[in-house]
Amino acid sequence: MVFEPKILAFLCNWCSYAGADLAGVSRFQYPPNVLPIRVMCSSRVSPEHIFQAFDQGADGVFVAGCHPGDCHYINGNYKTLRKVKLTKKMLEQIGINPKRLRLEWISSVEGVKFAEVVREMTEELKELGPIER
C-alpha cells in the first residue's frame, strides 16, 4: 500500500485561501492531500493550532500567507513567521521532524505556486513516510 500523506494547510483569507481557490477554478493539478482551512489571518495560526493537527493525524501542515508587506492586519504575517520558527524548534524537540511544517507567502494571484508547493510537500512527505504515533 503506497502511503499517502495527509497535509492541513491554515491559508489566510486574504490571499492564501483566494490563491488556492484560483488553483482549483484554473484547474491547475495538485495532489489531493490536502485539507484547506480559512483563517482570518496567518497569524492566527498558533503552535497549539499546529501540535494539535499533527496529534489528529496530519502528517504535515502548511501555514500560507500574505507576501511580507502586503498583510492585510499590517504585520499579522512577520508574527507568523516567529511563531513557525519557534514551532519548528518545539516540534524537533519532540521527535517530529520539522521539515513536515511548512510556511509560504502565497497572494490570491498564485495559484500556480499553491499547486506547486502542494506538489512539492505531498512528494517530501512520502519521502520521509508517516509518522510514528
The other form holds:
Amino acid sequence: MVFEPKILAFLCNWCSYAGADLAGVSRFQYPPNVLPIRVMCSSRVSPEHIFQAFDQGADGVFVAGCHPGDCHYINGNYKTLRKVKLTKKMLEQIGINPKRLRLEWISSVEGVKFAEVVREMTEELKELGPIER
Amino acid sequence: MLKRDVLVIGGGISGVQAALDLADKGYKVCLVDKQPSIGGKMVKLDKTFPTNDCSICISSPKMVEVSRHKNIDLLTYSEVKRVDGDAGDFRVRIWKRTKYVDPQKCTGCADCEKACPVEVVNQFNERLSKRKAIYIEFPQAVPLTYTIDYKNCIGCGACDRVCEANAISFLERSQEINLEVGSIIVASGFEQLEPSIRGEYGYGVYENVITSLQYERLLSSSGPTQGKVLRPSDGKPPKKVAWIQCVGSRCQEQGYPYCSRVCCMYATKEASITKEEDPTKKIYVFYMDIRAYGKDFQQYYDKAKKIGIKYIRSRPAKVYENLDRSLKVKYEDTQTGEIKDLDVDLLVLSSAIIPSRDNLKLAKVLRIEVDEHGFIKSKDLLLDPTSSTREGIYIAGCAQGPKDIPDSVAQASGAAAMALGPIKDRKRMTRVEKRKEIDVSKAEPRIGVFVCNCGKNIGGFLDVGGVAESAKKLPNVEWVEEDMFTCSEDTQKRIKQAIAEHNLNRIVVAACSPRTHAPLFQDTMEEAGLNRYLFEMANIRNQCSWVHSKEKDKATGKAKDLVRMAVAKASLLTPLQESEITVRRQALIIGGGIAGMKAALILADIGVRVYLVEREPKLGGKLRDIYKLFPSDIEAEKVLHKMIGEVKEDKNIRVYTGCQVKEIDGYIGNWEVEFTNGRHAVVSTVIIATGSQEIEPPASYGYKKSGQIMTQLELERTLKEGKIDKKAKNIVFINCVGSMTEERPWCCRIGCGNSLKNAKLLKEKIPGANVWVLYKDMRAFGKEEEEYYRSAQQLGVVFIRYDQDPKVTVGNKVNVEVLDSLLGESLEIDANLVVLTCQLEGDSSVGNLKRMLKVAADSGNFYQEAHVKLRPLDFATDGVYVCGSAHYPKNLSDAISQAEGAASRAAIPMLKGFTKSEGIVASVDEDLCSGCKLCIAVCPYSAIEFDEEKKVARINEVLCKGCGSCPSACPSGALQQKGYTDKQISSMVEAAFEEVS
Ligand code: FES
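Please give the corresponding structure for the form predicted together with its partner chain, as opposed to the form predicted on its own shown earlier.
Now the full complex is given, and it begins with the chain already shown.
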C-alpha cells in the first residue's frame, strides 16, 4: 500500500483560510491529505500544538499566515515566524526532520499557491516516509 | 417610502467607509452601487503601495461588514434616478435593476455559470478575459450571488435547469424604490482614461500595449492569467516591460491638465512586483516627474531604483510595433537631446484618472456642480473640500478628484462627519434587541450536526449520507440531519425546531466556509436562544468536495475527519459574552492648529465636550506664520481668524493655550489627563493633531551666515510682515533641503507646493525680479496644483532640475551654483535672496505622547496609523486618532479632510455611548499566572496590564482584539483565548488523528 501522509494545517482566518477557500471556489485540485484547523491569527499556534500533532500521528504540519505586513492583527505573523523557526530547531533535536514543519504566507487571493503548497508538501512527505515513532 | 438617514452613492472603498462610519454611529444608511457587487476599483488591484498589501484581502472584510450591518441597506445593480427636496428632507427615487436571480436562494455554487453557453467580454478583468452571461464579478463579491446580464442572455434557460436551489427567476422585475434621507454622500469614484486618445502609443492597435489597470489584473492571482504576467498577443511572459507615465494627464492638449496623483506610485509598485518576481526582467519607467509625495513613497521609489528598475525622464514621442509584436518606443534622451529607441515586449500606459462618466448625470439629478473636468466640485477646495456646492450633499474619494486609497478613506470619514449636520438630532439605533439566552452552563453538551449537500456541490463529490451516519456515532451528538441546502430559509427554521425539540446546546454545520456563512447560522442560534459562540463549522465544500472532486472516497473520509474535529471542539465550547464599556462624549484634542480646531468644531457640533490644548500662547499652529495658501492665494490670516473665532465662541470647546498634556493614562472611555496648567480631565477619546516642524537646514547651505538666506517659514513671516526686500533682483528657491537623505529618506510632501506659491508670489510682487526654483522632481500632485505650476512657468519663474545638491557660497555676496540635470549645464547665480525648502519632521512632543498614549511613531516622528491604507486615522490602540501633519505633512485641504475624518472616527464610540469587546478575547487564570509579563510585550494592542498588587497579568477585554498571540507566548498556560483555548485546539488535533473503524 502506498504511504499516504497526514498533514495538519493551521490556517489564519483572514488570509490563508480565505486562500484555501478560494482554491475551492476556483476548483483547484490538491491531495486530500491535509486537515485544516482555522485560527484567527497564525500567531495563535504554539509549539505545543505542533508537537502534539506529530505525537498523535501527523506526518507533517503546515502553518500558514498572511504575508508579512498583511497580518490582520498588525504583526502576529512575525511572531509566528520566530516560533516556527524555534520549533524546527526543537524538532531536529528530537529527531524529526524539520522539513516536516512548513510555514507559508498565503494571501486570500492565492488559491493557486495554497493548492501548490499542499501538493508539494504531500509529495515531499511521501518521499520522507512515515515518522519512526 | 423607506425612511433612512443617509444615502451613499457608490460602493467603492470611499462609499463603503462613509457608510460604515455612519452606520456604526447608529444612523440608517442606504448604499447604492450600479454594479452587481460593491468594491469599486480597489478590488481590481493586485497589491497596494507602499506596503504591497493584497488589495482584495484588506477590502473584503469591510465589504462583508457592509453587507452584514444592521444599519445598512445595500442596493446593488441600482441607480439614483431622481432627487427632490432639500437638506434634511431629500426624496430619492432609485431604480433597482433585476438580476433575475433570487439572492435569498442563490448559494453562489457556479453550476449555472458552467451551464451558460454565452460568453461575454469580462469588464472586471479589464476586457482581458471572457465571462458568462450569468456571472459573479469576482470570487469575493458582495453580495455573493449571481446576476444574469440581460443584454447578453439568450434566454435558453440552461441556468434554470441546473440550478438546484431554484434561484433563477426570469419573472423577477426591476423595481423603483423610494427613499427619504437627510443627507447624501457622493462617492461615484473614477474611471481610467481610454488611452487611445494618445494614438501615437498604439493602444487598441498593438495588442501588447495595455493599460495599468489591465496590468493589475494580470498581476492578480485571481485574474485572467492567475497572476502570471503574459503578453496578450502570444501568452508568453515578457522579458522587457516598460511603463509610460502621464498618458493623458498633465497635458491640456491631449487629455487633462491635472496630475492623476497615483500613477507614479502604482507604476513603481507594478514594476517592483514584476522585477522582484523575476530579477532577470528588464523594467523601464518613462516619466516626467516622479511624484513620490506620500508617507513612505519616496523610500518605496528608492528601493525600486535599487532593485534595478530603470527610470527614464522622457515623454516618448511614438511607439511602433516590431514584426515579433514587440514594441519600439521612440523617445528623446533629455540629457543629450538624442532620439533613442527602446524595444520592449509589453508596454503599460499609466493613463489618466478621469471623472466617472456618471458624474454629469448625477450632478444634474442632485443639482450640484462639477468642475471643468467633470469631478464633483467642492464648496471650497481648501476649506471645505468634502461639501458639495449644495447643502446636505457631500463628496468622498475620487469623485472629487484623483486620490490614493488612504486619502480617499480619510475623506470618506470626513464626508460622514459632515453628513451628520442635517441628521444629527435624529433617533439612532445602536443596539439590537436579542432573545434571552438559554443557560447551558450546567448541561452536558448536546450537539446537533447539520450536513449540507449544497445541491450537488458537496453531494455530487462525496457521500453526504455516509458523513451524516458517522457523525451520529460521535460523542455528545444528539441529532444529525442531512439537508439539501443548510443555508436556506426553511433549514433555519428546522435548526431552531431541532434546538427546541432535542434540547440541543451546541451546533455544528458541515457545509461551506465559516468566513461567509457562520454569521448566518449564529444568528439563527441566537433566535433560538443559544449563545452564538456555541457554534462550529466543518468546511466540507470549499476545502473538501470542491478540491478533491475526483476522489470520492478520500473526500468522504476527509469530510468525516473534519466533522469529527468540529464536534470535538464543539463539545468544549462555552458561551461567550461581549463585554462593554461606557464611552461618554468627552474628547481631548492635542494641538490647536487648523486640523485640531476643525476636529474640535465638528465634535462640538454633535454635543461632544472638547478639551483643546495648544502649546503656544495662541491657537492657529503653523498657519499663523503662513502668508498665503497654496494653490489659491487666499490669505491664511483670514481663514484662521474666522476659525479661531468659531472655536472660542463654541460652548462645548474648552481651550487651554500655552498648555500641554503633562500626564495621560487609561484607555478608551477612560483617559485621565493632567495638563501643565494644573487642570485635570477625564475624556473618552483622544485626537492627536500636533503637526510637523521644519528641520534646521544643513550648514552647507550657508544658513545663518547671511540674512539673505532663509527657510520657507521665515520667508512666510517676512512676507506677512511686509518686510520683503522689493529691490531683490535675483531670488533662488532650493527645494528638498535635507530631504530624501540617508538620515531623513522621506519626501516632505508640501515643499514643492510652498515654493511654487512663494516663487510665483515674489515674481508678481517684485517687478523685474528673476526667480529660480531648483528642484529634484516637481511634486505638484494635488487638485489644481499642476495648473498652478503651469501658471508659474508662464509667468516666467525658471525651474531648474538638479540631481547634485546646489552649492551656496557666502562671501560679499551670496552665490548659488547648480548643475542643471536636464541640460547638463552648470549655472551660477548671484542671489539677493535664497529660500530653503526644508525637510519636515513630526513634532518634538511625539516621544512623550506616544509613550503615554501607547501608540507608535516612525523614524521621522510621524505617528503610525493602524493601517496605512484602510485605517489612516486610527491607531492600533482604540480610542486614539490622528489627523493633519502629525500623521505626515499635509496641505490645507488634506488636513481638513483628515480632521473631519478623525472627528468622525472618534465620534463613533462617543455617539454609540459604548464600545464592545470581541467575544473571543484573551483571559487569564490568575492562579496559574507567574507574572512574567511576556504577554504584555507580545500584545499589539496594549490590552494587557500588569496588576501590581496581585502580580498577575490583566486583560482589558475591550482593547483585546482576539488574535491569540498572547496564549501562545504564555509559558505557564495561564492565558487562554476564549473560543480558541489550548484544550479546544488540542481536541481538534486529537480528533484529526483518531483511528476510526
Ligand atoms: S491574521 Fe493572518 S497571520 Fe495574523
